[in-house]
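Only one chain is given next, in structure tokens, and it is the form predicted alone.
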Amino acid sequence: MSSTSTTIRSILQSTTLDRVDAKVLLYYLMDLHYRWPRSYLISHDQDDLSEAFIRDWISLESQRQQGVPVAYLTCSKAFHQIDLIVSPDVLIPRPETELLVERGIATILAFIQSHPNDFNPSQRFNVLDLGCGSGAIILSIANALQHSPFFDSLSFIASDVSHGALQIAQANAARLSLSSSIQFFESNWFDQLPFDHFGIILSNPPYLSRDDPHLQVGDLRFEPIGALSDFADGLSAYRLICSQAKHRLISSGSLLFEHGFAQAQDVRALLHNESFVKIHTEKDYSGLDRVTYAQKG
């Protein structure tokens, strides 16, 4: 080896990103150049690099030393037991979202043991997630629920207003070979979707006020705005969907919002105003207030 090869030893001992990041970005030029495993990391440590993994460490590193988040770079983020395509037209799947996954997933299962009698192939529950973006949530239930008895009598509906993140949500359902389970819809939350009556519906809206200082640090400031802020209070899309989802919910339906740390008394009122019963609010993994979920009055 020559005192001037470039090997990714000396690329983790020169880079100044975070060590995690950097492997991260190692593994997936790894991947792509080489198709070596990542054990590779250390095994091969040593090996010589070629020009064009070197000429793409060094767009990487220095797009990441800009702040691009990492999961931007590599196009894919793992979340829930499943990887996920991502790109800037989607949020990064983020692990306290994995609360309201769990939380849609032991609803879905507490109604089928009370009604047992409800669920056959003619009669579809309809699970919605409002708002889907990379289809984190309702990819998520989907997979864990896909070898189950009862998953012929599950209907997935997703929606999204952006066209683009409707592609990547929809890639993903290719990816994990559940295009044919999950139908997408572009729609501005209920307005363009042909359903009604469903059993549960899901969504994590835009939470973060106008002003909110948040939007101006970290991965924050390349996600796409309107899939962070209402562009008001951090409020409007859980009154909106509060109103109209008493409505298209079925009789025990239940609704589920993940919200900011902070917003959980409020939206526990707006559904406490709509008249849902058994309202609750779950602490994610930081033991800071993140879902709430709510059964139709």
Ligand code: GLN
Second form
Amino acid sequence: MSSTSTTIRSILQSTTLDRVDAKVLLYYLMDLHYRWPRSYLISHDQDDLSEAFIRDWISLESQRQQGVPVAYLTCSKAFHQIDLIVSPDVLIPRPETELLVERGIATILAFIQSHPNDFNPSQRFNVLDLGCGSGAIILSIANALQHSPFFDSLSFIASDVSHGALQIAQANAARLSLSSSIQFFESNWFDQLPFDHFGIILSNPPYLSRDDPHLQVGDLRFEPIGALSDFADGLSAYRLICSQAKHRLISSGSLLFEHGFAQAQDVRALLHNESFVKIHTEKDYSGLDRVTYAQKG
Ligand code: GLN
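Having seen the form predicted alone, could you now give me the structure of the form predicted in complex with the named molecule?
In what comes next, the whole complex appears, and the chain from above leads the way.
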């Protein structure tokens, strides 16, 4: 090895990137170029790297320096128990959203336990993810339940208004071998959905207001604005979904939302005004109100 060669070690010593970001980008390139496992970051850190590797590294490093999210550079994000393909067509799944997934799974299990005779392949329980983006929510739920005895009684439906997002969600379903379990629809909320009678509706809609300063910082600058903001007061999607969901839910069906940390009261009021009952709010790992859910009254 000559003193001027480029190695994992020399890259890590000289880069100005955040160390964790640099390592994640190196793992990605190690796998892409050499199929190296992560442990080679240490055990092969003095191996000479190929010109193609170095060229790709320089490109990723510079894009990251300009703020492009790591997940868009590696085209992937770990979420709940799965790995998702992501692109600039979809919001990068957040750890907070795992709370909505967990509440969704618990709600489905509770419904099944309290209605044991209603579950059979001829009377299916429909699970809907409105505005599915990458498919993070619906795919995590289907993945977690796929080995349960009642899986065949569940129907999974997901919709998004963005054609590009649906292509990513479908690619994720295929990668997880869940394509045959989930129906995807290009739809503005409920508008183009061909059926109803949902047992549970989940949504992480755009909830930042038009002038939310967060839109100007960090990863959000690169994410699809339509997945982040309603271009209004941040509550318009909740108003619309609350008013329409009650006509689309079965009796004692549930509506579950993720929302901004300061929106719990407003979302609860909207649910209450539409006669939903058993309204609960849960805090995320940072102690902030993040998920609110209720039952059709
Ligand atoms: N949770 C996202 C954020 O970090 C917003 C997602 C959304 O609008 N649904 O701001």
